[in-house]
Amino acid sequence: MKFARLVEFFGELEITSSRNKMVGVLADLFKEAQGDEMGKLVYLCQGRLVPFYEPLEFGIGEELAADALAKCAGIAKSEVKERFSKKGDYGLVATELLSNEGSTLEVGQVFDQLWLIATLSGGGSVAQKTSLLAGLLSQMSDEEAKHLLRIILGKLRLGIGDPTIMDGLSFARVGDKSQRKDIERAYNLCSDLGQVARLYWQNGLDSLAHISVHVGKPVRPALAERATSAAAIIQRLQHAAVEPKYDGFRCQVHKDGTTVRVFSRNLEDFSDKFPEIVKATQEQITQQQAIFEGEAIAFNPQTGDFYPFQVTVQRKRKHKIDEMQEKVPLKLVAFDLLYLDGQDYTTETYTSRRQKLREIVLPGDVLSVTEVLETSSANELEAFFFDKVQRGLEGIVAKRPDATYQAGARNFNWIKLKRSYQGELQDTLDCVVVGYWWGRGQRTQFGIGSLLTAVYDKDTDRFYTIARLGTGLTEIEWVQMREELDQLKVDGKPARVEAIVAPDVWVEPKHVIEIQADEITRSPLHTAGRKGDDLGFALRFPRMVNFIRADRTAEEATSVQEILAMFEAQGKRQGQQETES
């Protein structure tokens, strides 16, 4: 496939707001692909060259992009930057400066050149990258150059997520989304949609059955549903294995001989940031190969007490690792085993996985296995819950003892119960920022005064607004939030966002914040849970309780389905209170 043809499809996706139409555009794109191109096409649709868990970056920022455009167009860099100051997008600047009719470059050729740019390192690599990029741009039409620069600068915003790509693959092959679940199962096990697409397109659905857990490829984590009481948990599970819920970084640790990689919940490689966990795994796990999950949480070495997430999050910094390790040491409390020396443990029951996990984790200062209470008593579960809350933990997670590990799934095999807050709503929500309003009054100086937040619906691959939030941030956090969001600004409403209200500035859905509210109410202004002419749902008195959650992707935010369940549970509590009074 010619790269020019690929960007034609990109152009269609850019102007399409209907998800069904997006799926159709992707299906048409995939139908034209050769088998060996499919993986590369999917990566490019994701704005990547590799799966998300591989930390390969292009190493080209806006300054080098300006250098390359200036060199290609034969003008001064200052003129390029002046145009950028007006457009805010080097892709659009390229459409003004380049007038080539098009290139004969194939997708594979462009991909290989991008790979070369991304992997260049060492002395003189910056000049080489700039020269290679300029050479590539000089062969392209304005539309090709626009999308190439957006890919390299991380600004490719096509309005599609992984669910839409998976639907597109199924439609391309069988004309409907009937094979989506099998595609998603394979993706959940290997976290590499390019690999899944390539195998699926070349060898059909049966080839995906051979994808299994593999050391070095993070498994997309299993997720928990919510409960409002201990009684509700016992009613659903009958018998539960109950663990403390820690408020830290969820980690998936992969050991292959002496090589250890630590992946975050959203598949980011944290190995360099968490050296004590790497070292402890090498010392406390003697088996050759293992994959296990746990929660990394900062602690006080003098008292042994765990710190809140606001302290733990400091360990996400990329610099001064040794200093941070000394200042904010980590423990990793392991709670699940996924793989061990050739055996896939995701198909085993929770009880079997835990028993084996306890066997392989040797005593040490960093790794430990979480405690567990097995019970059929709501009173016993509730006492365990309150004990953990009093110790400063977030709550508990109850698990079905006979359930297998279901990668990437959120269901009632795992149920979380978090500590209560004042107000009717007894849990916090993870919401995605999709826009902001300019500051007024005292916040004029910050240029930002409130946020438009949304929740996610996996079935539609869309974000639905639920709250306008203006409290809970410090002055410093308002400034930081503005800086972060301005990197995601778009001219109009993002294609994946469904909204009635319009903020002053729209941003791509990426950053997740944790919100507390008094209750969930019906609203004519928000789209979460809205069907037809019905009212949507909104949060009453929302306030931020945790700044941008580095351990959450936008797609891992609170779901529309969870909002509906929480609203129903809230109504039951209110009804009980009225009866008691």
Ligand code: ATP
Second form
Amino acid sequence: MKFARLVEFFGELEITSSRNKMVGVLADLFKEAQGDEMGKLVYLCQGRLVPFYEPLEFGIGEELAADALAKCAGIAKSEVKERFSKKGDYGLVATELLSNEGSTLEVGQVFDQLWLIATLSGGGSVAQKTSLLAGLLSQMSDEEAKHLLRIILGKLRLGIGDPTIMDGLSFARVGDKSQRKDIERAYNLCSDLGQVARLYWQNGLDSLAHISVHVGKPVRPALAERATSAAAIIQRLQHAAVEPKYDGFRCQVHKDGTTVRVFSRNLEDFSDKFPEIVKATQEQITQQQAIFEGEAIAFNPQTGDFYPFQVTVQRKRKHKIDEMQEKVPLKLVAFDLLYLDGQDYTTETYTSRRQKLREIVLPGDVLSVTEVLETSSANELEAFFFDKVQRGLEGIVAKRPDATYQAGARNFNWIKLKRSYQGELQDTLDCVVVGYWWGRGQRTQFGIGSLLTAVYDKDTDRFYTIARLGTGLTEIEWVQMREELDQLKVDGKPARVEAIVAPDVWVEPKHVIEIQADEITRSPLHTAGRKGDDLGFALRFPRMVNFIRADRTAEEATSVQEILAMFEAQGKRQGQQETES
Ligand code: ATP
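Please supply the corresponding structure for the form predicted together with ligand ATP (the preceding block corresponds to the form predicted alone).
Let's see the whole complex now, leading with the same chain.
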């Protein structure tokens, strides 16, 4: 496929806001894939060259993009920058400056050049990158150049997420979305949509059945549902394996001989940030290959007590890692085993995974395995829960002993019960910021006064608004928030956002903040959970309790389905209180 053809599809996606139409456009695009192009097409739709977990960056910022554009348009860099200050998008600046006919470049050729740009390093590489980019741009039409620059600068905004791409793949092959589930299953196991798409396209659905966990490729994590009482957990599971819930960073550790990689909950490579976990895995696990999960949590070396999340979170920093390791040492409490020396453990039961996990983690200072209580008694479970809460932990996670590990799924195989907050709502929500309002009064000085926040629905690949939030941020955080959001500013409502209210500034859904609220109510102002005549859900007295969460992508925000479950649970609790009083 020609790159020019690919950007025609990108152009169509840009102006489409109906999800069904987007799926249709993607299906048409995929149908034109030739040979082994499919993987590359999917990565480019994701604005990347590699799966999300591979930290390959282009290493080209706005300055270099301006250099390259100035070079191929034959004008001064200052003029390019001036145009950028008006347009705010180098893609649009390119459309003003370039007027070539269009290239005959194939998608594969452009991909290879981009690969070269991304992998060049060392002395002189900056100049080489710029001249490669200028060389590419000079062959391209304005539309090609627009999208190429957006890809390179990480600003490709097609309004599609992975679920839409997966639907598009299924439609391309069988004309409906009946194969999406199997595509998703494969994606959950290897986290590489390009690889899944290539296999699916070339060898059909059956080939996806052979995808299984692989050391070095992070598995999308299994997630927990919520419960509001010990009795509710026992009612659902009958018999449960109950573990303490530690409040730190979820880590998925991949050991391959002496190489150890640590992936975060959203599959980012944290190996450099957590050297003690890398070292401990080399020392405390002797098997050649293993994948296991656990929670990394800061502790007090004098008392051995775990610290709250606010302390652990300091280990997210990229700099002065040695110093941080001294000041805030981590332990990793392992709670699951996914793979061991050639054997896929995700298809084993919790009981057998756990037994093996206990066997392979040798005694040592950093790695340990969670304690567990096996019980069928709600009273016993409750006592365990209170004991953990008293020790400063977050609560418990109850697990179904005969369940396999279901990658990427949030279901009742794991149920979390957390210590109550003061308000009515027992749990916090992770919401995506989709816009902001300029401030009034004191906030005018920051140019930001409140945030429009949303939750996510995987089925529709859309964000639905749930709250306007104006409290919980310090002055410094407001300033920082504005800086972060201004990088994501868009002219109108982003295609994937469903909203009734309009903020002063719309932003691409990217940043997730943690919100505490008193209650979930019904409201005509918001779209989360709105159906037919039913009003949407809104949060009463929302306040931010955790600034932008680096460990969460927008698609990992709280889901509309979870909001509905929380709303129903809240109704039950209120009903109980009324009958008790
Ligand atoms: P939360 O913000 O409540 O941690 P979450 O969306 O990150 O929620 P959930 O699947 O809802 O994730 O809750 C399980 C999380 O709890 C895991 O992602 C993990 O980070 C953490 N955790 C702590 N201790 C355990 C444990 N013993 N077993 C499983 N998960 C645990």
